[in-house]
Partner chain sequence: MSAAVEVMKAATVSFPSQAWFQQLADQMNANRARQEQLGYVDCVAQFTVLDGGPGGAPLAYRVTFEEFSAIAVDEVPTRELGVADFALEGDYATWKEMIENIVDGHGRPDLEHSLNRLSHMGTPMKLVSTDPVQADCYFRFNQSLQEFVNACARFTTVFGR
Amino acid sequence: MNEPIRVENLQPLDQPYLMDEAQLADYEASYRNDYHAWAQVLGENVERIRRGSYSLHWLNTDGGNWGKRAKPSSRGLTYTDINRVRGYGDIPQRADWFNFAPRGSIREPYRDRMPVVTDYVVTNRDELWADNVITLYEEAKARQWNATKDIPWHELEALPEDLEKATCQLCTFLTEVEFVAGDFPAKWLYRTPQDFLEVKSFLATQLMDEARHQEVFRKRAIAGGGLLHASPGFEWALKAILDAPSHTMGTFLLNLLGEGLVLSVFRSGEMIAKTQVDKEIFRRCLQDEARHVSYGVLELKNYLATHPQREQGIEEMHRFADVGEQVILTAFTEAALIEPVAVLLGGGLKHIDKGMEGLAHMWRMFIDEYLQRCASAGFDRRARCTIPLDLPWGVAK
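Structure of this chain only, please, in the form predicted on its own.
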């Protein structure tokens, strides 16, 4: 007979040692290299405290913008409102502060004593600025929603098995793509200096949006039966987006092309969705996705409008598109995407051919909207588009 388990006899589980010794050693070495700089600051502070004296240098407003107060507008106190105050809305063309000091603060006297953040590599304003970014940031805050309680999950009705599997497969695809749509802005968020705080703030909302989209589609799939098949075609497209060597190229691949096509899917939600719950999910995700696409289009428009050699800039866009269109075509011709959508459009597996005809019409709409976004950004892609304007297997003519 086994003896009863007693708390005092329990042994802790073996814990793996997760620290990478080489990484820790490198980290410690970097601080030793900077020792004199920060140790001098520490020494001065400690010595002053020991003397019982005060610095009070922070009361001196010379070189600052003290005195004029920001006033709220009808919407509250926005970035636009505070940027109207002298000294705070001056967004530099090229950032040269590579630390955490806020734009508009009194920071110049301390420049030589501050650390340098080498990860801040997006230094040109026109690599990421969009004229609508502040408005989009305010909208994103106002329109946040909760995937746990704002979706009427208790109203989710059972579907026939073929329609439920098609819905869950589509949700699996969307779960697969949405986190990469968050990984990309995360990759560039920490590489962007503090002087471009408006863009950093918007990118943070995009991260939250994409986390919520992943959450809601994962929940929908599992609530309806389960996640189904991941797909190699999606994965190659997502890797191409994440590996983009510049923020501008990645913005084209993600916001204008990839998220633009996903936005077109959401706009078709009334035709695709078979329950009111699914329609509500598409409606809420659509409003978020529209912000991301709008930012991308105007960022690229600003990039071209400020490019010192516009024709060269346009050719860069075409090079982005030459890559992006092919990887997106790889994803959007995957059986794991088009077949479930066709089943949903047709109303069942036995009507998949009819649904494919409907998908052919949607395909033309998707590509036309993509080409319109390119034109809005400032370059005409229509003559050079490598995505077929009609469904590649030619179901509908």
Contents of the next structure:
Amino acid sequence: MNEPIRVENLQPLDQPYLMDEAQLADYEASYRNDYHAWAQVLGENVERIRRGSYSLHWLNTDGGNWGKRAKPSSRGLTYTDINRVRGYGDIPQRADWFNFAPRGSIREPYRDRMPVVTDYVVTNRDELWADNVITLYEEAKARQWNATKDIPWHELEALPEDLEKATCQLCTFLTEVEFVAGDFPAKWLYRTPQDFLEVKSFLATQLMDEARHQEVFRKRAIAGGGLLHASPGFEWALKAILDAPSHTMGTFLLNLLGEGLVLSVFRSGEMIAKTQVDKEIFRRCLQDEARHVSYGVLELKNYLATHPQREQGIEEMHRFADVGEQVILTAFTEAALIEPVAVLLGGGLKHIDKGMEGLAHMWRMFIDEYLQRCASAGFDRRARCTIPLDLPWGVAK
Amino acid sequence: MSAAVEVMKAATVSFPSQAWFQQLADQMNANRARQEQLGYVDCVAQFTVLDGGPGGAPLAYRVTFEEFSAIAVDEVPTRELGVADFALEGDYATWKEMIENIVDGHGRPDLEHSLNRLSHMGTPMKLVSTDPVQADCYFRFNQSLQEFVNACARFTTVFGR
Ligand SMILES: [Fe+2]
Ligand SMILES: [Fe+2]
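Starting from the form predicted on its own above, please write out the structure of the form predicted in complex with the partner chain.
Now the full complex is given, and it begins with the chain already shown.
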């Protein structure tokens, strides 16, 4: 007879060991190497504490901006309000503080003793600044919503199977794409020095927005029948965004082009929604998405307007867009996206042809809006656009 | 419902008119708690009834939104955008049908009568703007704008100037 199973007799499961030994060793070696720098600080601190003496150097305001109090405006205390106070609102053209010392603090005396974070590589303000970034940050905070309780989920009713599957497939697409719009800003957020805190703050709101979008579409699909098909075309477009060689290029591809098209999908989603629940989801999401698009347009505009060799900057953007547009097109021609939209637009699988006609009309609108956004940013893409202005639906028949 | 809102419910206002859009603004401003949930609205929106004026001429109303309020409502003599970020244009019949639908739905339009549903394809309503970033205000504040017009269910509209 077998021994009874007891907790103390259980063997641990054979799991892969998660800690990378080499990485830990590197970390140890690195901090041993820098020992002279930080251990000296530690030594001085310990000695002072042991002596029972105070430093009180932090009471000295020389070289600082002490005493000029920020005043709230009607909305409370915004970044704009505190940036009006002399010494705090000067956003450097080129960041040269590669650590966490706050802009406007008394930090110069300590510069040589501070570590350098080598990941902070976006040093040029014009690689990320947009004139609307503070406004969008305040707006984003004020217009947050909660996918758990702000959607009238209890009103969700089952649809005929073709419409339900089309809705769930559209939600699967959106679930798949939403988080790249979080991962891309996250990747650049941690590469951005603290002196560009306004942009970092806005990017953090985009992360939250995208988490909520991924959440709400995942919930909608699973509440309506389930997630359906992932698609290679979506994946290539998402990877192209993540791999963009610079923040501005990636922001163009993600915020201006990609999210511009997703904004169009949300607006279309609201238009063709078959339930009030879906209408509310799309309407809430399109508000967030429009903020991301607005940042993308004004970021590109500022980048090109301030580029020291504007013509060269524009040509580089064109080269990037030549590839980027085609990879984004790979996603926006996937059957797993355009067919469910056509089914919803037509009103059922039987009417998919009618839906495709409507989609062709929308396509023209979507691409025209993209080109208008480019033009508004000072990037005339009309003659070079590689996305067909008309959806070539059935031309080879 | 607050006392202020109850009082306004009794009002009867003709459409299209400055007073009608002012009623929407008053309703919005009386429901600040809801606006604080929805968040800031900062834009100038123009609502145009393309054939609402004498002889089928356009009538336009410009609503200035700031923070949580509609701070100004003006009738403008032209459908030109002026200081507006965008205009939402539709003919009288479309506006009337939308308003009646919202009233029938007790403050919520059916699937075919939301602002975005009516304007997305450029017909029967049309979003007009000279700049894409200003046009995006219509999307950035869309839920608030929808609830702004939904407030027409709280008072009685009589149609015709
Ligand atoms: Fe999103
Ligand atoms: Fe987004």
